[in-house]
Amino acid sequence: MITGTTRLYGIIGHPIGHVRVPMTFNARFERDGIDAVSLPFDATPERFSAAIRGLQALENLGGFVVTAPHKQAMVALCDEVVGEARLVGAVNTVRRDPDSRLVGELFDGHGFVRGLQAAGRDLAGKRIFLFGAGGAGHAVGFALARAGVGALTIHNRTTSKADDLARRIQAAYPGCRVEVAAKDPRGCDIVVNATSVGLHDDDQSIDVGGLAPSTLVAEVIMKPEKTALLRAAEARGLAIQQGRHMLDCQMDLMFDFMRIEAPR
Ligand code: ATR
């Protein structure tokens, strides 16, 4: 039950109706007997900074998740930006410290990589084809390089964005061979769709025709749960990773970062 002592944990975005964080967080709060609640906050870009200043002033706010379209704008509104959020230039989790400082981190890429690792995938030295150099592409690209993949081939509709991302990942992780190439994923161990192509049922982002049987095909799109890409990959007998793992596998990290603990 929500009482006077209940701590608040939000998710802020626009639109907000589709988000899953309140359900997943509240289920965990209930399961673990944590006196906290997760709430959706709908804020337009025009009023985003006013909304953040209001949240910052709430003493019983523990933190919040940040989703589209605010992940980049949140960087400038944090008092401190740490870890992957600094490298990528986007924040998806904010902790409000007792002195009201807002500290931002990005766990999207961590979540994606954890999902692969949880499925028993060894990433060391692997060859990755990454389609997309937007927000999700950045998060996933940096995290895969950090996880020790051997080669990262990036393709994006707008090539200049792929060039920029490749340069930045290469500078941060010299041990990984990063290149920009045509949309041809053949020869890779893992293929990742990090674009928004696939949100609509029939849009398929990547042709799986020439992929080797051992290739894993991963998606960042959460809805539909099985995109046309994943359905095509499964039809060919390839292993898949659905988009929801990116969020599900970062929950523990978000809880740790926001210092949410079960009572002893
Ligand atoms: P997100 O935060 O979900 O990654 P984003 O930053 O807007 O969203 O990035 C969207 C990605 O999907 C980009 O890589 C975009 O390509 P561009 O950089 O060329 O815009 C890609 N994308 C969106 N629609 C696309 C389409 N119809 N064909 C190919 N790529 C597309």
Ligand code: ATR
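All values derive from a computational prediction rather than experimental measurement. Numbering follows the first chain given and starts at 1. What changes on going to the form predicted on its own:
- Candidate list 248, 32, 157, 69; rigid-part hinge between these two forms assigned to 248.
- The chain behaves as two rigid parts between these two forms, and the smaller of them turns through 20 degrees against the larger.
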Given for the second form:
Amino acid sequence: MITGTTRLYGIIGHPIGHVRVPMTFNARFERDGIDAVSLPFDATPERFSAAIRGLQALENLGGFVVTAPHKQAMVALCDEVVGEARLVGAVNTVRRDPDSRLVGELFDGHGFVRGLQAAGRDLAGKRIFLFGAGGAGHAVGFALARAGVGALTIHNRTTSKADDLARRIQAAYPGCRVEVAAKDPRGCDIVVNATSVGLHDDDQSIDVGGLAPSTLVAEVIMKPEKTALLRAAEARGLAIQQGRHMLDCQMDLMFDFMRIEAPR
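Same protein, different form: I have the form predicted together with the ligand, so give me the form predicted on its own.
All you get below is the one chain by itself.
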């Protein structure tokens, strides 16, 4: 039951109908007896800054999750950026401290890699093809390099963004060979879609027809749980990794960072 003492934890993005955070967080709040509720906030890029300042003014706001397309823009709106977010230049989790300061971190990459590892995927030395150089692409790219993949190929619609991301990952993790290439994932061990393409049922921009039978196809999109890309990969007999694992495997990190605790 929502009362006058209930703490608020939101998720902000645009569009927002596909997100799983409210269902996932609220189920955990109910399970653990936490007096809190998670709500979706839809804010366009033009109104994003105003929305954040409004949230910051709420005394009963504990924090919020940031999703596309706002993860990189959130960096400049935080009072402090820590941990992985400082390296990557994107934020997906914000804590509102009692003095109203907003502190940002990034756990998407941790969650994505943990999801692969939980499924028994060995990443050491693997060849990765990453579609997307936005907020999710940044998080996943840095996390994969940190996990010890051997080569990372990045493709993005705007090549300059892919070039910039490749340079930064290469500088941070010189042991990983990073390059920018055209839209051809053949020859890679794992193909990752870190773009918003797939939110709609008929969205599919990646051709899986030439992929080797041993290729793993992974998503960051959480709803639908099986995008057109994943369905096409399954139809060819390829292994898949759903986007929901990226959230499920970072929830503990998010809760710890936002200081959400079960009553004792």
